[in-house]
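Here you get one chain, nothing else, as structure tokens; it is the form predicted alone.
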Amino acid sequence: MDLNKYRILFIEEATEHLSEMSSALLELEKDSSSSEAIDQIFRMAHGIKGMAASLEYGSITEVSHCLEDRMSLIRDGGELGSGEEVALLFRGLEALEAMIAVVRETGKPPPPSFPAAVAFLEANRALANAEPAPEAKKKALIR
């Protein structure tokens, strides 16, 4: 099977998804409760995750899955949290852009220890440990 044509398709579609995610993140900076922007980022991360998984690009799959999960929490809470959360989302976008650039330039997946991916995943864990549980976030928003 010639994976090259699938790699090319992945790069094209992922590049479009990243552009749409970037636009949606900029919208979220202006309006932290934009459900359309939140849903857009979720869908684009989900799409990249699926494409990456099918080509066995493990580190891209992991970062996009983590970003998708983060957007799910934001969706459940109804809006974007702190400025730290905005920064984290931009870090995730930058990590995906860098990893997809590796695929574009080398034709190979980025390694599991890709620095931008590791930095994003560690920042996500740190923020997750510092914030209240999603259920507590929902209750705080309802009050």
The other form holds:
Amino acid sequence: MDLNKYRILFIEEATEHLSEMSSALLELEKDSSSSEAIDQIFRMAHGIKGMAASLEYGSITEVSHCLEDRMSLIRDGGELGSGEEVALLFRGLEALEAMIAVVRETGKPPPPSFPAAVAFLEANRALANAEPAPEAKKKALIR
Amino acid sequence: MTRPIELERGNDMTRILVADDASFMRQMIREIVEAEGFEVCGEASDGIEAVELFKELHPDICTMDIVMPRRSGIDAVRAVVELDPGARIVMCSALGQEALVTEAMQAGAKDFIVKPFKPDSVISTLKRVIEKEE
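Which structure goes with the form predicted in complex with the partner chain, now that we have seen the form predicted alone?
The next block holds the full complex; its first chain is the one shown before.
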């Protein structure tokens, strides 16, 4: 496999994906239940994850996977949960932008300890801990 | 992005349609299958194109990504199987998509491969599906 060729393709496609993700995120900020925007962000994160995993870019895979899972939760719930959740998604987008910039500039993936990635993953964990468990959330919705 | 590809081919070449919204993934599958002597007869970048190209090209086998814009891979499987109940479709999935893979298999897909792709496993799955259905 010509890694150089795939790295260039990755940078091109991931950059397009991030731009689409950014537009969708702005849309979602305006309309917190826009299923189109939710689906778009999910697909962009999923796409970046697939490419990053193929290139064995562990830190990018982890962040995009985490963002994809978060979007999947939002999709199941039908809308954004809170203002903190919007901030988290922007943080995820920024982390991915910074990480892809590293690949573009150095030809190598960012390290696992990449600050923007660590900050996003920690913020996601903190928000997950502060949220009711999915079952409790569902029950609350039914009531 | 619709790209029917006409190539001069031998009678025994397996013709494959590759459906994935990422050109990165399509190239990767192309490289893997061409090294094994398959012919990529077309590339689709969403579920609607996948169904259209399947109708037009009648490939021997098709790889179908699950998550695609406009029409999902699972919906595309349903449409293709309705057109051709014998269609050989292999889903491309990622770890954690087991439920969607099951849904695709119920819709008529024959097998699946998991990203990141391992060339040996891609080829053995495709060959198994072709041989089983012949």
